[in-house]
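The chain below stands alone and is given as structure tokens, in the form predicted on its own.
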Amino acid sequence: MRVGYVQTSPIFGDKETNFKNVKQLIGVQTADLIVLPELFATGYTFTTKEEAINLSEGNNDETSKFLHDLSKKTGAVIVGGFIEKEGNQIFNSAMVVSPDGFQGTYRKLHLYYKEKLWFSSGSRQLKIFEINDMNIGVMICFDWLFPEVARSLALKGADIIAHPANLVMPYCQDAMITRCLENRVYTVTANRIGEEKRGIDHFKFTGKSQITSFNGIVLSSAPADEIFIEFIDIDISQARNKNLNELNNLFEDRRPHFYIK
């Protein structure tokens, strides 16, 4: 199974150019799964909620159509971040699209910093997208800091966790080693690079997109400050074996009745 990420440097508010740049980066690549960064088409640093609302979309608008075209061209399931609008609410979401079309969205559960001013928190149960013999879980950026997310996705059957991100703290890439090791899942963290200085906020994004194996081995690591893509082959069946040895099974050995609820 071939999986990959696209590490970009979005131009704030310029969806057309950001779509074009992603398309050019991927070129003639084909894959089973491609992960794009959080809010890859819009940029991240909003100054007002109205600004975020103006860049929001439904599930059959510009971003959906772009991702569907990209999915048909590459043959891949595509997971990419966008601002999802439903009624009078907007969400920091990730869209899942296959060559067959729109498959669903995940709405970020744990909002970081001023995201709390712009977005509503996700309120849906975590789910697994079962597509082309892949069991795909999705989380977004700051969700990594809450181990319950990756664990819940693994318990629900995820083989691989797609992780669109706009990381500004330096800890996630190392933490993903533990997330994968403790759950025996693969993860694809697609981060962005560059800086955004808007209003009083100035963010510098950390790059270093990463594919991490079920056994904690880093299979791919992007540069911190370069636009970059990489695709690698993985054995998804390895993530379905939760045996650490002949006597220890990662999930069967859990004792949840002793854990804090």
Second form
Protein chains: 2
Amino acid sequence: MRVGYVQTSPIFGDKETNFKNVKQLIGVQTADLIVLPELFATGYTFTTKEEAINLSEGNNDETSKFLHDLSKKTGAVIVGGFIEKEGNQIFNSAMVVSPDGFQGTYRKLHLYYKEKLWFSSGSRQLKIFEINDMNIGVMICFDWLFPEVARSLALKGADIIAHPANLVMPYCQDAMITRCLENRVYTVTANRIGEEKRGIDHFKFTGKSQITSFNGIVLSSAPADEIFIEFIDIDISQARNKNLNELNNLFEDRRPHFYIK
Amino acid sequence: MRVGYVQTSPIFGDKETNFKNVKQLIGVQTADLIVLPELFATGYTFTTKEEAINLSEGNNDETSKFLHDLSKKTGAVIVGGFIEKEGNQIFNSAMVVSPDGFQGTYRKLHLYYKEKLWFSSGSRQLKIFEINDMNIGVMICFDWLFPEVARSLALKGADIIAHPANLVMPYCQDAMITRCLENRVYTVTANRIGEEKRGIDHFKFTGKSQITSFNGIVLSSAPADEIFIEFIDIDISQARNKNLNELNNLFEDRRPHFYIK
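Switching conditions: you have the form predicted on its own, so give me the form predicted together with another copy of the chain.
Up next: the whole complex, starting with the chain shown before.
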């Protein structure tokens, strides 16, 4: 199975250019799963809620169409961030699209900082996207800090976690090693690079997108400040075997009766 | 507040020598909390259950007496591993002793490999030892791999997690950075060094005991293969503030309704 990420430097508010750049970077690559950054087509640093609303979309609008075209061209399931609109609410979401079309969205459960001013936080249960014999879980950026997200996805059967991100701190990449070890799943963190200085906010995004193996090995690590794309072959069946040795099984050894939720 | 660990190389089955070595290493140090390795007085690599039973103790036997003397001498709460006997069962436990005497034990919830052949796994709820204005949680070695342990201790109010260990793999130390960041607690991992070749088993213990700050900074890291002791001053009140910024609070931001236990 071939999985990859695209590490881009989105231009705020310019969806067309951001689409074009992703398409050009991927070129003629084919894959089974491709992960794009959080909010890859809109940029991140909103100054008002209206700005975010104006860049929001339904599930059959331009981002959905772009991702469906990309999915058909590459043969891959694509997971990429966008602003999802439903009624009066907007969400920091990731869309999952296969060559067959739109498969669903994940709405970020843990909003970081001023995201709370623009977005509603997700209010749907975590789900696994079962497509082409992959069990794909999705989490977004800051969700990494809450071990329950990757854990819940793994317990629901995820083999691989697609993790679109706009990281501004340096801790996540090492933590993803722990997330993989503690759950024996693969993870693909697609981060962005570049800076956004808008209003009083100034974010520098930290790159270093990363593919991490079920056994904690970092299979791919992007530079901190370059646009970058990488694809890796993985054996997803490894993530379905939770045995650590002949006496320990990572999930059977859990003691939920003693855990606090 | 002054916290420390003792990284030793226990001699299998020789409690008296192991006690003497710990005492000598600590010398005239005083502290608020001192953590000793898992099974620091007995060694680890049993070949039969009888061997482990023969080295097991109640809560008022030689290990308890040694730790109480050490606690009075140093002024510190001491957390150290021992084989706890109760009725027909033995447990891989850590004892908590203050200058006032025996405070309680933690019985390891997640047993590693052949520990399952010798020990019963813990069947008591996780608890916090509130002593001298410290809220101390205890976990043992392999418990690190299960994020629910540190999480549950933190949710129950732990400021600092005492973590006696006999680690044989290289992953825990980095993972403890994640455990601290995701819970904003301090951790003290007291590991051992040396080798034990007994029966068909041959373990090399990996040292690198570590004190990690609530913000993920490694405050102390011991060598991989030397007997070592270190004490560090920490501000435990930092672990009681779960705010990440003016909009994010690590615990208030949790979404338990969406987590699987």
